[in-house]
Structure formats: C-alpha cells, structure tokens
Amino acid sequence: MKLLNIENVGKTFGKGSGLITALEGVNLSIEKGSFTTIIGRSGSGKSTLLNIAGGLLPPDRGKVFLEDIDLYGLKDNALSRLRRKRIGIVFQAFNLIPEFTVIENICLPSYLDQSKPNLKFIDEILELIEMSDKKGKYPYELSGGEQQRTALARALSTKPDLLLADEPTGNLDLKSGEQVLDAIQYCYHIFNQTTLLVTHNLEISRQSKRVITLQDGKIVSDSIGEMI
C-alpha cells in the first residue's frame, strides 16, 4: 500500500543567473511499512526532497500525496495539524527547546495540538532507546546522541504514519551516531514505522532495504536489496 506519493516534483531557488534547480521531475512512491534511504552528494537535492515530502517546503510544480491527501492543497493550519499528527521529522540539528525537559520536549507535538500525550507509548519508546532515566533532564545535561534520541522520541510520540530523518547523525560522533541509527532501526522493526532517511553516508545506506540515489536534483538509481 502506497503511503507517500511524490509526482513530478520540481523546485528551484534564486533568480536570474543565480537560479539553482534543486529538484527536477522527481517521482517517488513510498510503501507503508518500508524503510527507504535517500543518498547523494551535498547539493544533490536530498534535504529539499525530504522537506517537500514532510509538508515543510512547497514545490514549484508537482504534487505530494499522503495516501489520498494532497499536502499542498491544504490550508496552512490544516497542513500544520496533519504534519504534527501524521509525520514525524528528525533533523540534523536537534531542535530541542532548552527550557523544556526531555519529557516536555517529547510531548510538544501533543501540547501544540492541545491533546493528551500518550505517556504509556512514550515510556515504551524511551525504554527502547535507553532514555527512560533521562525524562527530567534538560537538553544541556544530555550528550549529542541523547539529544538526538530525544528528538527521535518526539517525532514518534504521536505514532506518525511517516518518519522522516534528515542526516540524523550529521552532528554526532561515530559512537553516538551508531546509537541513533540503532534506535531508528529498532523502532522501525518494533513499530513497523514507515521510515524515509536522508544521508550522504554509504555505510548508513547499507542498513536500508531500498536505496534511492539523487544527483543534480534527479533520481538516478532506485535499488532494492536485503535489509541488515
């Protein structure tokens, strides 16, 4: 079953002689329950594609559907609500609120929707990613890996249909990066969480069953193998 459909998407930045084509005619479908990695060199369009898929950046042309919903056919408020409930996003920067504890940061999407956080499910996530003893800590009291695992828990807290991860290990040392990737993989297997991960690291891409390669804003390879 198709969860995400990206149809003939294009995106440019700048004007005149400074015009840059970030994406050109990209078509991509993501199956529900799949784990897909997008790779490519810096400037290939990976993050632009992920931001468009996540409802954060409107394309100049083309359509993006989450199941039968045209994301960019929605009004801003409706798109924001859908994004909070159905799309979880982990960025390279942790984007945690310094004044909030770990548990408060994780519950933020629910707070914004004025809904009750699913604390039982959140506790399950925290146990899986080995953060149960950090709930009352503040971001400055955490390592980089712990901050990113907190961001992952926040992204998963509403049981989103789609998890997007944009270079989630980019600001981490090797060991912390491996812990975050292990957490993403573990959550994928436990929750059957549809996951789309962007990276420039070929080693990371080998952990994914499906690997898509972007070059100059176009998909040049789409391969399926055995997931580690």
The other form holds:
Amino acid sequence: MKLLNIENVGKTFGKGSGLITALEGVNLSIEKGSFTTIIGRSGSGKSTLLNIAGGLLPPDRGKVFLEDIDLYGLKDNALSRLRRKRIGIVFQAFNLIPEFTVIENICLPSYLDQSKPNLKFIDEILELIEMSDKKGKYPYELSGGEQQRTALARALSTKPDLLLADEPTGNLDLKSGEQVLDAIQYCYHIFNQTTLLVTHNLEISRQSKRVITLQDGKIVSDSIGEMI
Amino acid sequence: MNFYNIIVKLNLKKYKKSYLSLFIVIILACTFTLSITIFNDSLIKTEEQQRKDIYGSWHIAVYNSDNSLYKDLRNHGTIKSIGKMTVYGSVLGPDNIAAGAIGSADDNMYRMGLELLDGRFPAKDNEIAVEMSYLSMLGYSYELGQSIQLKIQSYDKEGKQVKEIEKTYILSGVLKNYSTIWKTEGNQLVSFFVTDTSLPVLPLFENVFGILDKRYMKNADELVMLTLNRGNFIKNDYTYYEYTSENKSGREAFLSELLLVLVVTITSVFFIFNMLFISLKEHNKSFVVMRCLGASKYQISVLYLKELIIVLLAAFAAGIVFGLLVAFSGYNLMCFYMEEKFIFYIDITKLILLISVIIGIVFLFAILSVVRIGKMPLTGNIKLQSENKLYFKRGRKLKPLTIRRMVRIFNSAHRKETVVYFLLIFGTFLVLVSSFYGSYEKYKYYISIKNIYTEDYEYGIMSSYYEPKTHMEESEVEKIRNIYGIDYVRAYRCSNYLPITWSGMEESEYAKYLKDNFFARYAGNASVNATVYGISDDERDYKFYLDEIDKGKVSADEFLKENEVILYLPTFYKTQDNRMISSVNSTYSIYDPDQKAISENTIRIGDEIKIRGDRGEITIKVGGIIDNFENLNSQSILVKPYSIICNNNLYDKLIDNNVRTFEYLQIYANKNANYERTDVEISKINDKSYIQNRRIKKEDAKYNALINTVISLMISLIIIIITILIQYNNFLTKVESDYRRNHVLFLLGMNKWRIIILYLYNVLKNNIIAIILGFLAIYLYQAIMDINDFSNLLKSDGILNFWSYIFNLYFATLPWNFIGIVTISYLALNLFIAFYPLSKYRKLGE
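Taking the form predicted alone as the starting point, write out the structure of the form predicted in complex with the partner chain.
Entire complex below, previous chain first.
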C-alpha cells in the first residue's frame, strides 16, 4: 500500500540569472513499511525532496499525497497537525531545543499537539537506542551521536506513519554515525516504520532495500534490493 | 595604507548595517541623556532665577544693624558679596503717616535683586529712584525727570522724631516693587533711594545683605553668632529652598534628578551594550576564518578595536552635537511660544561627567569584547558568553510544555539576557511614568492654583481645627474695602467652639467619638461643640453654601431672615490608632483597611439645635446639611464638624461683641488695577501680619506650574520616542535570537500562530512584571521622600504600621485613573512595537 506519493514535483530557487532548478518532474511512491534511501551528490536536490515530502516546503509544481491527503492542499493549521501526528523528521543538525532536557525534547511533539505523550512507548524507544539513563540530561551534556539518537526518539515518539531522516549522520564521526544508523534500522525492524533516509554516503545506501539516486534534480535510478 | 587600515575600511563597509545601527543607537542615547539633563537643569535654574528676581538673590540679611557689622561681614571668609542699605528716615504719605523708608544702597545691593524698570539709581544729591507703587501712592507718574516733593521724617536712635525735612528731588529711576515681597519679618526696606549725602541726618540703621560663597551656603547659620545682638538675622528661604526647615523641595528635586540620571545612564548603556554584542556576534564568523588563515589573536583584536574606536568616537561626537542641538531647539521652541524667557542652562561639569561615564562604560564593554577575542580557540567560535551560558535547572519534573511553561523555561535558561531585556522595559517604564506623573502633578497644581485660591489676599486661616486667633475690627475691614484696587472682600465671622445639644444626641456615635477624640483636643472640653460662621447678605457669600447643600434645602429668603441655618457635617473615618480623619484632610493619619466611616445621622432637616453662646442659649433650626463639598474653592475650606453657617444677624444674637470683629477675610483685587500699589496699601492695615499676599504666590506658582508642565511634557515626548526605539531594538533582538529555536518548533509541527503567541506572551509577561516592579519602585521612592515626615510614626508605631500606612496612603491617594491610562498606553505601545519584527516569522520553515 502506498503511503507517500510524489507526483511530478518540481522546485526552483532564486530569480532571473540566479535561478536554480532543485527538482524537476520527480515522481516517487513510497510503500508503507518500506525503508528507502535517497542518494546523490551535494546539490542534487535530496534535502529539497525530503522537505517537500515532509510538508515543509511547498513545490512549485506537482503534488504530494500522504495516503490520499494532498499535503499542500491543506491549510497551515491542518498541515501542522498532520506533520505532528503522522510525520517524524530527523535533521542533520539534530535541532534539539537546548533549554529542554532529553525527555522534554522527546515529548515535545506530543505537547505541541496538546496530547499526553506515551511515556511507556518513549521508554521503550529509549531502551532500544540505549538512552534510558540520559533522560534528565541537557543536549550540551550529550555527544553528537547521543543528540542524534535523542532526535530520533523525538521523531518516533508520536508513532508517525512516516519517518524522514535528512543526512542523519552528516554531522557525526564514523562511530557515532554507525550507532545512529543502527538505531534507525533497529527501529525500522521493531516498529516496521516507513522510513525515507537521505544521504550522500554510498555505504549507508547499500544497507537499504530501495535506493533512489538523484542527479541534478531528477531521479536517475530506482533500485530495489534486499536490506542488509 | 597599512594592513590594518585596509581591513578596517573593508569591515566598516561590510558591517555597515550593524555599525550604522550602533551609530544611531549611540546618537540617540547621547541625545536622550543630554536633552533630558539639560532640560531638567534649565528648569531648575529658571525656577531659581524666577525666585531670585522676585525675592532677591541674597542668602542672608541682617536688618536693623550698623556699619561695623557690615565691615565684619565683608571680611568674613564665607561671604562672596555684600551689600548694604542705609535707612535715613521715612517719607510721609498724603495722610502724613509714614509711607516708606528713604535711604541709600551701595552698588552691590543694586545687584541683589533691585530691578530698575526705567532710568538709573541716583548719582547726585538731588536725584531719587522710587519703587513704582510708592510713586503711584504719592500721586506721581513714572515719568523720569519730573520733580518729586517729599516730606521726610528722621528719628534719633531712641526713636524720637528729630527732624522733618521737605525736599524736592528729580526722579532718576523707577524700581520694580520689592519691599512688600522680600523676606523682612517686619523689618523695613528702602523704597526711596537717594545718595548718602542727600539728607542732612545721620543714618538710623543699616540693612546688610550677603551672598555666600557656594561652598558655604549650607553654613549660613554659623553667621548667627557674629550677628548676635547686632541686628535681626534672616536666611532667605523664599529664594533658596535649602534654608527651609525640612528642605523637602530640595530633597525631592535632588532625588528626582538622581533617579532620572540613573535611569538615563543605565538605559543608554544597556542599549549600547546590546548593539555591541550583536556586532561581536556578526564578526564571529570572519574571526574564525581569519584565525584559520593564520591571523593571530593580537592582530584580530587590534583590528576589531580600531573599528570600534572609529565608530564609537564618531558616534559620540555626533551624539553630543545632536543632543545639544535638540536641547537648544527645544529651548528656542519654548521661548517662541512662552511670553517670558526661561534660562537655557548647561551644567558642563555634570554633562561631562555623565557622558564620560557612558563613554567609559561603553569603551569598557568594547575592550571586554576584544578580550573575548583573545580567549578565542585556534579553531571554533568566540565564546559569546551570553549565548553559550545557559542556566539549567536540575531535576525539573516532566510537565506539559504549554506556552506558559516554555516561556518560563526559556527565560530561566537565558537569565542574563532576560534580565537585560527586562531592565530595559523596567527602566523605560519608570522614566515614562515618572515624567508623565511629574507633568500631571505640575498640571494639577497649576489648575489648583488657578481654581482653588481665587482670592488675592487672605486674612486668617480658615482651614484650621483650632479656634480663630485673628480678629479684625469692622472698621479695618471697611478700610480694606476702600483700598485702591480692591474689588471685593468676603468677610467671615467665626466663633470659638460653642456647646450644642439636640434631641437624639445621646444616640449619636459621631458626637460620642468626636467628644473624646476631637473636641477634647481642639475645643479644650469633651462636649459636643459647634463653630458658628456668620456671613453677609451678599449673594456672593452665601449662594455657594446654599448650592452645596446635600440634604434639605434653604432658600435665600429663609437664610437671610435667619430662620434656618446650614450645618456642615463632614464624614469622618476612624483609624487604626483611633484618630478621626475627614475625607478631605487625611494626610497625617493611618488608614485602617477596614476603616469605618462615621456620619452624623441623628440630626435631620427641620430639627432644632440648642446652642449656648455669649448671650445664653438660643435655638436654631437646621434647614440644610452639607456632607462634603463638591466644588473646591476658597469657600469650601471649612473643616470643623458641626460648623453652622448663618447670616450675620443671627450670629450677633449668639456672640456678644462690643465691637464687631471678623476672623477670616478673602480679599479680591481688581484685575485692571496696579496691584503693586494695592500691595502697599494693604501693608498699612494694622493686622497686616496676618494678611497673606496670595496673588504674588499665585502668579508665581501659576507661571512656574505652566513652565514646568510644558517642560515635563517635552521631556515625556522625548522619552516616548526613545522608548519606541529602544523597545523596537529590544524586540528585534529577541526575535532574531529566538529565531533558530522557533524554526525548530515550526519544523516539529508548531504552527506559526502559536509561535507568535509564544513570543507575544513573553513580551506581555515581561512588561507586566516590569510595570509591577515599576509601581513598587515609585512607592518606595515616595516612602523615602516622606520618611522624615513620618519618622516619629515609625518610632512609635513600628515598622509594619509605617509600611501599611505608606501603602494605604499612596495607593489610596495616587491618581490611579491617570496612572492607569499611562500604563495601559505603555503596554499598548510596547505590544504595537512588538508586532513589527514579527515579519521575520513569515520565513519560518524556509
């Protein structure tokens, strides 16, 4: 069953001679429960595609459907609500709120939704990603890998339908990056989380079942294999 | 051009936006500081000069003295300048009664406040300069060169007449009236100025006047010993407030000024510091790059310091010039619209000190910024302490992150920035409210002077609880009515306290309480007493009271026929310390929060009251009752409970007077008459020591009040402009510094409206807390101002009662409607300004 449907999406930035085409005629479907990696060089349009998929950036052309909901047909309030409930995002720059503790950061999406966080489920996630003993810590007390794992827990805390990860290991050293990737994959296996991961790292992509390659804003290949 | 200069030039261009902001901020800070300080100082100087012009510029005087004292004082180290007036005798008026003193004055004396309206002081023996009112009195015009014929009496030292001289002078000068205005305590001043050799008599006495060296002004009392038994020593507290017994005005002026200077300085410094911090943040990236490229910390520090010095010096220079220009323009504007000039005064020392302090602190911040560069690591950012140093609370319980909770956590984590931001709001609010409140108080005072004290002269003190001490015979009152320039005299007869009874008196709680707590003290007996006021048949005297009746009604006919009287029964409030205070006169007692209002309700309209006067007991009928006066003017200043207002004929039935006397007079002058002549005539009345010249005080106060109001308003307007700019910068900084966090919240699904609400909630919260603290600061300031007045209260009743008193007094008597309007306007203004930087949030998510 298709969870995410991207139809003929295009996006440009700038004006006149400075016009840059980030995406052009992108068509993409993501199946529910799948793990997909999007790879490409720097400037190929990966992050733009992910932002559009996550409801963060309206495309200039085309449509994006989450199940059968036209994301950009929704009003701002409705889109925000949908993003809170159904889409979880892990950013390259972690984007933790420095003034909140780990547990507060993780529960934040629920509180923004004015609903009670599922603390049992959150504890489960923390156990999985080996962060249970760091609940009361502040981001500045955590290593890069720990911060990213916290961000992952935050993204998963509301049991979203879709998890998007934009270069989650981009700011991390090799070991931390591996830990984070393992955590993402582990969560995928445990929760059967539909995951769309963007990276420029080929090694990471090899561990993915489906790999989509972007070049100059277009999909140049879309291969399906076995998850490692 | 060397390396540094090239880079500095490039950087000044590159960061021109933020340096321009810093430049503008410093100019505004200087303008703010300079213009407010100059205006305030100018106002003080103008007021002081006004007083000197009216009451003389001398500090001390020794009346009825002699030349030896003059010589001693001249050589005294504390005396800067000394003048003397030699009195030779008196000039006789048309009725052959002594009118004014004739004598000479030295040059120094002429500079102490004797103002010539025309001509010059006498140089020859046949020349004379005269106070204008005395010329009028003698029937002469003010034409110079005319012959003035005078009859002069001179006395020997024992006060017996020695000579009567007739002499003709040529009028050389006309003086502004001063002898009835300066502080004399009954001593005589010269009104007819001649040369020392003009009269063939010995001087009777010298009046010596001294201006003290500024350093010794406060030590004037030390001269008392020197002048003991050598004359009447007087300090000029009419001109110099420092010489009043408590110097409340002086203390108030000093504290107001200190507060203003502190708030101005602190606000300016914080404003500039804010901008410097932003500048350092902007430079951070380029510093990192330069370090990576091999620049040493020293090189980077020198570079940045050079940039800052250029910008700061230029900004301060421009700011000082602009500040002076604004102040000077404001002054010219005032002169253009006001009929009389006021003084533009620059206290150079104070301004230099103030600006130096601001420059010093700013340069200190600049150097600290440079020091931070020195601590920069080889790679990585400068530790922008405020940014990186967050305050984290340990063990915080997990609770729903509502907007309120988020704001609390963010503010707590960014404590320093929050405090700075908060202090800016607090400072601007305090200055704004203080200046507007000051303007309001001055305006209120101006209106009260204009409306309440309508009379030009007043005899006796009607607003006293004590029995009247002044009694003027009817013949003297008639004389006053016939004085030149007098339009109308309202004369009150007033009895001492007279015992009264009525049916139902035993049930009166009001009477019971007043017996022990009021009449025992003021009437000398613990009975219920009334004060009877007799007023004339003139409608101008009685109509006011008929119109003020709250219960019942008395027609003019019934009042004049003595059939009915009006009873004044003010509501009293019982206090914690068992004192009774009226709603009008509540200044000197402690408010009890549960204070009980006590009214007299056993006397009704139509009731009869028995009153024991000199001629025995008579019965009077109550036609009307006044609870409280609605219209406040000279006639409404009755204060005694059970005041009976009746016609003079009824009064005569009560009080046995061989000679009719009047205890209080309200005297009105004709607006077109020469008031200075009237002043002189009034001064001849026998009971003159009890006649207060309200006209001069009123004119003086009115003019001062108007000037003060205008200047205060100008200061307030400048403050509003500065506030808008400070707050705009404040909010912009806030939006920018919170942008990243708010961006993350948006990414996590918080919609833009909620983010805006988060920001506005924070703005509102800080403003409200700042306002509350502002009020507390005002309250504390008032308490300190009045601490001397209530120090006895503090000692006898304890500190809790003292603070409770202050709380009740000021929060009950401050004009809350006015303060409320200013506060709400300030809040609205801040919220309005807060909206402007919100356009940045449109880009959230991009």
